[in-house]
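First, one chain by itself in structure tokens, the form predicted on its own.
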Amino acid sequence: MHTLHSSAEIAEALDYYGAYLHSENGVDWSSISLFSLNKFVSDTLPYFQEIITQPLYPSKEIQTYKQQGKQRLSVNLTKVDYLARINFSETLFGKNHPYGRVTKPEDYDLLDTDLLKEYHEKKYKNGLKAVIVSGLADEKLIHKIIDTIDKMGLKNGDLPSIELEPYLPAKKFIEKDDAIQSAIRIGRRLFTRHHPDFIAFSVLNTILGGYFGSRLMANIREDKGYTYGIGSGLVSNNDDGYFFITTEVGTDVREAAVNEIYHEINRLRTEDINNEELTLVKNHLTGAFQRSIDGPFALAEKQKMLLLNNLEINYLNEYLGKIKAITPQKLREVANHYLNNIDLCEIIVGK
């Protein structure tokens, strides 16, 4: 049996071969990626295999991680935008669901080598969802990768079904005496990518606050000067999704900014979007989609999105056609269905 390597030794070896690792952690799935030149894959794959199958989790490194994690959390808890974000998630999904659960300082104290190894065994070695290979790989290289993955002995896994609490919109003001600015989060629980209105709402979100030329930016940043930046987003998780608007403003213009946000929301519900603006947004989304599939790494990310969301390739094939078919009337209908003020959560942190 070969000698296991420390994290520093693995990092040094991968750096020598011009390779690197990237890990990504979300509320549903985690992923680890190896980027390597084809000619060095045989040299770099063993390190990748070791990380997945024989992690060390040394106590000294865990202790350092715990100290740094607590320090980062302590700093974040002084920031109004962080407080608004975690309170928003907790309000949407409840503190007992993974989507709404908030990390506390004492959570770091629970971490130790045995716990991490147990979790790794259960969730990484026995929770495999997919393996994606992207790039100019010949048949020999593909077989090498497949053979290595097979030897890891990984088992397929899927997410457990966790019941969501009923959605109850709420409005909260969290006072922070030393705040220079107020953080604003407005939004609601919505749906996943499987929902028939997901793409239409994506267009609506882009118009409202999803790109630099959005209505929220034009009004609250460019016209009123209340903030440096404001935006909105639509998030799809495995079990549910949500829509949010986020910004930070001076405490003296907080109320005015909130009023303008609702003004722009209500415009979407009461006025048809003109064809010029809609065409601009459709072109923006078309260009963004084309950029998102440009190159092997981008294609791999798209494939990962499909697999993790249990979607077929037709989702991508039909995307642009569905964007093109969206009408002003459809967008107004979607806005009236999902953006009623009484259905929106509002979290404000500041003074």
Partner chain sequence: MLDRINPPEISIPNAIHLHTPQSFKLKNGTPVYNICEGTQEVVKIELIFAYASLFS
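Could you present the same protein in the form predicted together with the partner chain, rather than the form predicted on its own shown above?
Partners and other molecules have been left off, which leaves just the chain.
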């Protein structure tokens, strides 16, 4: 039996071959990637295999991780934007769903080598969803990679679906006496990429707060000067999605900023967007989309998105046509359907 390597030894070896690792951890899934020069794949793959199948989780490293994690969390818990974000997620999805659950400092106390090894054994060794290889892998190399992953002995698994509680919009003000700024989050639970209005709503979101020239930026940053930055976003997860507006403003202009946000939402519901603005936003989205498919690694990210959302390649091939077909009337209809004040959550932390 070969000797397992420490994290320092693995890091040094991968560095020697000019390779590196990257890991991601989403709310539904996680991934680990190896970037390697083709000529060194035979040398780097065994380290990748070892990390995935036989992690050591040394107690000394876990202790350091716990201390750093707790420290980072305690700093975050003093920040108004972090508090607004976690309260917003909890309000949208409830504290019993992973999308709404919040990490507490005492959660770090539970971590130890045995717990992590048990979780790894139970979940990761039984939960391989997919493998994506990108770059320049010929037939010989791809079969070598497949052969190595087969030898890892992992079992196939699919994304777990957890039942959601009904969405109950709420408005909360969390006072923080020492706050210099107030953090504002306004939004709602919405839908996933599968919904027929997803693309229309993503255009609407871009107009409102999805790019630097958006209406929220033009009004609340450029015209009123209430904030350095304001934006909005649309997120699609496995079980559900959500829409959010986020900003931090001076405490003295909190109320005025909130009023202006609702004013911009109301404009979307009552006025048709003029063709000049709509064309600008369509051009912006088209350019952003083209940038997002530039190169094999970017295409791999798109493939991952399709895979994790159970979508086919046609979703991407038809995307530009659907953006182009959006009309001002459709956007107003979507705004009226989904952006009623009564359906929106509002979380403010500060004073």
